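Only one chain comes next, encoded as structure tokens, the form predicted on its own.
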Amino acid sequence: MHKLSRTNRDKLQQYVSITGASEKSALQALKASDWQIEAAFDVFYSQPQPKSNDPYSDMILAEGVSVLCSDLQVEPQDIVTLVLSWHMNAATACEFSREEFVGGLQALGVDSIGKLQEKLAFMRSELKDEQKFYDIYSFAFGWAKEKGQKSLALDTAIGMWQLLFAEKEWPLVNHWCDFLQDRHNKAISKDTWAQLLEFARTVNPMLSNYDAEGAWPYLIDEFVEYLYDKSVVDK
């Protein structure tokens, strides 16, 4: 350990911290890939590993996110991390497979953490853009429900909303959440997710292009109802 660089051990000291490895592993991985941290994850995942009934062996769970979280200096909660799994296909939240990190460091072009922290400023500009909010925003529904749930349970759905519209800026988030929690209470569907960012795209905040025989689910025709009833806007 004393003959490697600053650089070298910060590599190391984060490879073990993400991937859970030896640090005898995690040196000769390093080594073999020219302390390239993307190649060495590669290395690491493509060896001969004993055989075990454990179907997370090969994967970085919450607690490796969560170091990683902290060497790139963002909260996990940070909607950073939501890109960062877009980027990366990732099929649940707080977990990576080996494929799924290995593959979104690559689409990224980065091969240490430090060049991915480079990439934060870009992936949190990519939420301005319409399109790529939108996939972010269709992505978010998968990864944040739970394994084997069709719908998304109601409390997860309304903080992915908050977070998600923070960045979108719709004025009537927090109106919707609190309808939710007093009038509907239940998990949310694919469509009513889908639904209502369409309905957040093209109706304005004062409703006055809101079309009451228009094919919004029967969710949002009660959530109008609904901001009526509050005086929220006039009819």
Contents of the next structure:
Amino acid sequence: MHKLSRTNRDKLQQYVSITGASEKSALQALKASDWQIEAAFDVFYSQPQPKSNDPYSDMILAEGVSVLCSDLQVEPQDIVTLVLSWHMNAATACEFSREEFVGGLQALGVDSIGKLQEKLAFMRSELKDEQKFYDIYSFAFGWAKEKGQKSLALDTAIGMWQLLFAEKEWPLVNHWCDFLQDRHNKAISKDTWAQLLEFARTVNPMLSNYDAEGAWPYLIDEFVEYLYDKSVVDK
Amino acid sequence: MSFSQNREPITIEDGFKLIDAAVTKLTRIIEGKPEPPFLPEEYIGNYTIVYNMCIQKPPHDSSGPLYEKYGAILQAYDKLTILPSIMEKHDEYMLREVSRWWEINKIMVRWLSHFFYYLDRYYIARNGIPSLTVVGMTCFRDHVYEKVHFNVKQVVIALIHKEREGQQIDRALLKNVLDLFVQNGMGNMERYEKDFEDFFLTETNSYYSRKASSWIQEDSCPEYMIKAEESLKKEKERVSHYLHSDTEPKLVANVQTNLLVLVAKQLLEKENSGCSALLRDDKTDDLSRMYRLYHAIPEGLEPVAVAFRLHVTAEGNSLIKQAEDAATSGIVEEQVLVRKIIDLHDKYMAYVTDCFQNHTLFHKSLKEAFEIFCNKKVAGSSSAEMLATFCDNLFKKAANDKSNDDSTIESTIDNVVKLLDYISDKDLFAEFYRKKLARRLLFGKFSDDHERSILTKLKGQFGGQFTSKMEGMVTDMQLGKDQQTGFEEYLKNANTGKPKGIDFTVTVLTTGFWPSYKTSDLNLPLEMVNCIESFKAHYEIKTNHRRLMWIYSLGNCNLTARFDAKPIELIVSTYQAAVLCAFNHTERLTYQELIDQLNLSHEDLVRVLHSLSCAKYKFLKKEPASKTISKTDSFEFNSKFTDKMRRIKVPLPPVDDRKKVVEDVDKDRRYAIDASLVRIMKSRKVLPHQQLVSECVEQLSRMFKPDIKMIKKRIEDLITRDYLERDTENPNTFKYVA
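Having seen the form predicted on its own, could you now give me the structure of the form predicted in complex with the partner chain?
Everything in the complex follows now, all chains and molecules, and the chain you saw is the first one.
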């Protein structure tokens, strides 16, 4: 057997853990693509998979994702996974299809897990960019909701909001989450999700520039009422 | 006349001498001093002097100096004769002097102009200088008028004040004097306005301001208004007697402002005699006067209309409160209340048409007032429901009591339609009305004419969509009669399935027109089952593709109950009949057995059993004999029952579900809002939030007042369903998604 360099051995490990392929085919693929890991993935996925009828064989699922996370040395709930998913334009949380995964890596300009790890800092910084935060936030709704559902489950939504507004401060986020659990108890619509960001961006925490006659979703109007009721803000 | 051209030219000196002599004579004549009048030769002679002096060859052509002389004569006369005479007099005497000298001056100018006429023809025309008349008038103006007008004005105003206080004054004199002011304007009204009118108006202003203050304290509203009317009349007369007509509008406005506009609030709100009191006490004359006075003022009617509206609102609110207080145990006497509201409407509408001349402002005030209190709830009942109940009782009574005069019913119907206009939840009224109409129709308590009449009127006022279902219901009843005849024919001719001696009537209702009713799987007594089957057979022959749903809860039955003492006919509902018939086969039945046998719901069975064993007429004996039904009770036919009546009607109290009606209407409203929003967005494509909401409210206002929050929710729902989307640039604007 060829003696593998350390880097290549790492690459091999990663390849195997991510694709679930055997060491032998992994080696084949990597060699064929000259140890460029993304090209190797390309090769792997383009091979017909005669054995499995499993529609998920072309996907990285929850297990694969947690392996990926540990390889990257991040917690699965770390917001950077959201950013990564955004780059990949992933349809659903905790799942990557081949195209999504490869496409994402290409977009980031990386071809190895190591390089991906180096990009993490950059990805975190993207959250500080106003426009990118907006895009990531909007993306998050479709990504976090259940497949086939139109709305986002309340708990998931609250979790996402807590995560997102840790990056971009909004003083009223905790009141918002309390309010939802107290008074709403239903799923969140896409419109409400989108408009909440608008609300957080444009209306100041004292609500002095809140326009009651405006086109804010009903839930946000209710939230304002809640804030007055609880004397968080004076009318 | 011929003149010798070779005469000696007249020197200026000589000429002027002759002229002076003529002037002296003239002044004596016009001042009324004894002096023989000018002979025609003298007259012509004077003219000729001027003429000759003008046509003389230079250097003797004296047009210029003559022109100057003319002016000088008049100036001297003004300064030396006229002015001093005026100045030595005072007050009215001065006015007389002024008037006199003014006339004299006019004559003077006229005569002199005749003498110097030749100047007018050539010298003046050629040189574009003021004419003789103008010179004359200007002279007077500069040397007399300017000096005296101030004092004259003071005197005039003092006299006017005297007249206002009731004294007689010389009107003709004033007319002349004021005419003088006008004439001295020489073509425009400036002198009159600046030297007299402005002061006059200021004086008038303070005069009427003082009067207003004192009258408003002392007088009642009607008394004050009479005085105000008088004052206006007198001032207008004043204009016709001696003031210039231009002054009239300013004067009238002045008086109106002081007497009516500035004190409007105090006047109208006077306790015991103000607008409110007049309305209450039917003081039509005073109200008409009020209208007349304020109508003449631009925007003057507004405070009156406001007072009117406040009064009517207060009256309405007190009726509501009375009803609220009188409502015992949550039951409102809506008959009384609605009648009172109708009477209130008639009373105040009469004011609008008579005293207020049908003015739109008052129609509007009346409408606004009624809209306020007609939408209040009384003891939990909405006005929509109360009005529907009122109609229900009206028609039920009318159907029973044929002696009722049709025209009173008709006029009451008209009133109902008018009142409905003020109620914003018209769709709620329609729903309540429909439910009650159904009961009226099905239990036979209706008169076709009356029902049709109100529906026609409602349709006329609110559109066909409002009444279509109800009209369908009434038509069903008519068709039902024909259908029944057809059914009876069928029974006669058919061989099978003839119900054994049971008279059976079926009314077929078109679903959709009628309120929705629950069906039940009641197990009918066998005899009734046969009837049902035979009708089914008949109906299937007549029609295709129609499914019959039997609503036993609405039916009723005539049973003959053979009690020991005597048989009595019982008129009961189908449910009650089913329960009673169960005892045809068994003496005694437990609650459980009844449930099993009949397949009624617990709720229904309890109600039925209660009405048969615990109420006024106890056809069934209950064990134990408590006041309520429990599931362990057992029942027995009460053969010992008797009553002096041969026929007893046992009503089953209807389950009237106000909450359900409100829920149903809310649901319909949601659909209506959705439809309206989609309709608007489809045609406008892009629309900001505010406008969308206000257009939606307007579209729906004919039927109900939509809640803004509900509209917002529906908009969001439509976004979720991809009918609408927010504009990416401006989230306050919506776009239609094709």
